[in-house]
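Only one chain comes next, encoded as structure tokens, the form predicted on its own.
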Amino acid sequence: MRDTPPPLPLLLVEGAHASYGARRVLCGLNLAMRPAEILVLLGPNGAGKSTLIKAMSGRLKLASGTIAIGGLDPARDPAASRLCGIVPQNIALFEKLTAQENLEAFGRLMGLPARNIAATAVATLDRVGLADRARDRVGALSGGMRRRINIAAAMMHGPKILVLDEPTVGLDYEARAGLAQLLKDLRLSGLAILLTTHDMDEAEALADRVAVLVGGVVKAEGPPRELIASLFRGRRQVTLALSPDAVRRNPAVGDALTAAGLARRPDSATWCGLVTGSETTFESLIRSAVVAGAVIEEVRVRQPDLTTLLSTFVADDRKEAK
């Protein structure tokens, strides 16, 4: 019996280049996404995340390279961009209208047949868990509920990919947890979800895969735990907070920590780095700092995470730029 081949990419970006004037934003970006997965884009501000979303929605034409959604080019074929539902970071709803009236208004803007709009609005509200709030005025609802309605508005036309830009900004813990579960449920229904976030805990909890976007290219992609394990190979993140004048009073302290593989954070008495070894190694590192004359105020040793992963690629990119 033959193995079932993996589904074809729903989103395929190959060699994408884009610029704003003289500033290059996408520099040969490659990315693929399949149905029913949550892909989280990680990257610093200016890495190209928003530019990629604009290209997917057909609002920006690539300088070179290709982007295809369902095999269609969004810059040339409006049917491609209709396969995406875009959820902006800032909630965009009519606050004086009810939840259902909002979705019906968005349905009309999207050109849905008038005879189907009301039923589609009710079904979509049910899909995001707000069927019982259909007749409530949006301005009276909580931030978490308004975010769900914003997501529902982006789903009115039946997209295959839901694109969310920082969807949990400003939400409390309970609303964030509820939204995370909603996205997982939508993924199980077959929807592909592309998410940007600066919240690394959120990314690790939600992502089937993450893609690290730095300097307009994808530096690494894969399941979060697998990426972390392959890049750091057992190393742990060590952070030492020293007394503010420790290095100024005794330069040997800085020399000892640098030799151990730690680096000083800018304008700070905190040193951090990735260190390979056992507990004995960490004890030896601390001992060498103390012997050199350091007064250590705090010690932290932890496993690397997505924050460590992203900061490593950002630091490497800055070194290459110099």
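Numbering follows the first chain given and starts at 1. Bear in mind the structure is a predicted one, so any value in this text is a computation, not a measurement. Just so we're on the same page, rigid core means the largest C-alpha set that superposes within 1.5 Å between forms. First, how it differs from the form predicted together with its partner chain.
When the rigid core is held fixed, the Cα atom of Q89 travels less than 2 angstroms between these two forms.
Core-superposed comparison between these two forms: the C-alpha position of G143 differs by less than 2 Å. Comparing the forms between these two forms on their rigid core, the Cα displacement of P244 reaches 2 Å or more.
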Second form
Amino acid sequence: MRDTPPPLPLLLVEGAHASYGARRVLCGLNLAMRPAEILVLLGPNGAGKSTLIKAMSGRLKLASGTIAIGGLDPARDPAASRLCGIVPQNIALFEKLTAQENLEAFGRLMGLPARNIAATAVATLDRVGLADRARDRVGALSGGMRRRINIAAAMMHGPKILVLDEPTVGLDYEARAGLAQLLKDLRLSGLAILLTTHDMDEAEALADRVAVLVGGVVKAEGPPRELIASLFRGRRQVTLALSPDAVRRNPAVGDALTAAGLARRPDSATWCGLVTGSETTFESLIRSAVVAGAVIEEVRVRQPDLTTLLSTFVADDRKEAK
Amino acid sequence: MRAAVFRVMALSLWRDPAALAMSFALPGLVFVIFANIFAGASGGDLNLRVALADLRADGVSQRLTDNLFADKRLTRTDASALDLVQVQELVRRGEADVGLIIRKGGRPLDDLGADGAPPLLIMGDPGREIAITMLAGALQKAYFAALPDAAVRSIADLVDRKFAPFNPEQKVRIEKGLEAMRTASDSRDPQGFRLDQLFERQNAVANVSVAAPAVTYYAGGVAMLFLLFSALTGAMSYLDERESGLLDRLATSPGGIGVLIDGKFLFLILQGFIQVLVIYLVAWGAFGVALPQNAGPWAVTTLAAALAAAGLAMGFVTLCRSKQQAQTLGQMLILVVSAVGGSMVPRYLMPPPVQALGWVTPNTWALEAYASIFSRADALAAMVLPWCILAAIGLAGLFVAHVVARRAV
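For comparison with the form predicted on its own, provide the form predicted together with its partner chain.
Every chain and every other molecule in the complex is listed next, the one we just looked at coming first.
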């Protein structure tokens, strides 16, 4: 029996270069995305996330490289960018209009045939779980509901890729969970979801794959757990907070921690780093600090996560830049 | 797609009672206030309060004051007898616009050629110079109407003393003539000899049927002021939408950002047209401005003015970085443009350099077109230039809005 081949990429970015004046923003970015997956773009501010989205929506022409959405170039063919539904970070809706009126307005603006608009709006509201609030004015709805309508508005024209810029900012825990479930449901219906977020817990919980975008290139991509495991290979994140004068009184403490692979955070008595080893390794590390005369105020040993992953790539990028 | 933006703007306005009142009720109200204040100040219905002290209190002074207060623009502040100090106090406190004292001493009222101080004293406030001038004019008119014999007697005395002395027979005939004049004046005989008919008045514009021309002027002035303000307020919704990311969302739409700009522009034109219609309906109903007779040219002028305001507002807001900047800078610009353009003070009261500067504002061109219709009854050809300029201003603003908005996304 033959395996089913993976679906063709819905989004394919190859060697994308773009700049604003002298500032280079995309520096040979490669990325692929398939239907029915959630891809989370991680990266510090200025890494090129917004620029990539601009290029996908046809608002920015690449200096070199290609972007193909459904096989079409968005810079040349407007039909390509219409395969994307953009969900801005803020609530980009008309406050005085009802939920249904909003969706109908966006349907008209996206060029849907007039005869289909009302039915499509009702169906889309149903997909985001707000069919019963169709006649409520958007300004009177809760933050979570407005976020859902914000997403629904981007779905009115039937896009293949939903692009969300930090969709859960300002939401409480319950609303976040509800929105996360909605995105998973939308993925199951076949939508590809490209998400940018600074919330690593959210990224880890939602992402089928993450792409770490630093300095205009994708440094790593893959399922979050696999990516972390392959990069850190059993190392753990160790944090030791010492008494403020421990190292000054006994420089041997600092030497012992440095030798173990920890680095001191600037302007603090906290040491941290990725350490390979077993429980006994960590125990001997702590013991050596205590023997050297340090007073330990806090010890943390944990598995590396996406925050660790991102900060590692950002630190490497800064080192390269220097 | 433009209709979708238009509908969104219309529904948003309809569901915002405060914005609705600001757009359509406030302009009419402000116009009524302006019309009442400035129609009076320009002379149409001015009522001058005069404090009178008749210290002479004889038949001659009575004839003068009866004639003076027959003028409906003058009101006597106090029916009781006042003295000089009381008149001065009334003027000082602002309870009277001007004071008139008929002196007991000095030259007789009916013999101005005699020696002595003038028989009348006008007590004025320098802050209300116009009241002094108006009373002086009214007094001259009343004097010649009430005492034509006294005026002629003064001239006859002057001729007798300085140029050619009359003989006794001539003096008797003059006295008889003066007596006949006095009688004719007392009986208001139209065939009698009167000196108050130096001139007649006629309006240069044949078709004007308005009681106070200033009302017509201010209808246009207030209309243009509110057109600019409401267009700015409406256009600022673009900045909300830009900040919320709505422009990013629409960037992938078939019409792009241009659809949003055009839809807002069209809505602002319609909103402006209705707003000006409300003002002119009030002007027609309450002040008799000839709107129905001039509906066609008025509609074209209003459409051109609304187009100019909408285009300018859209161009301006797309250039602004934030809503706060648009609000502060926009209001400041509108006030300056409206002041220079003649929406606040009639242009004919401005010094020539400011009047010349007014031609760079849409207000002046709109006022020019409205004046052509309602005050000068010009032929349509005279309105073509203002219409074209207003339309060009609006389209230039729309072009700027398109270019800047496209760059913004």
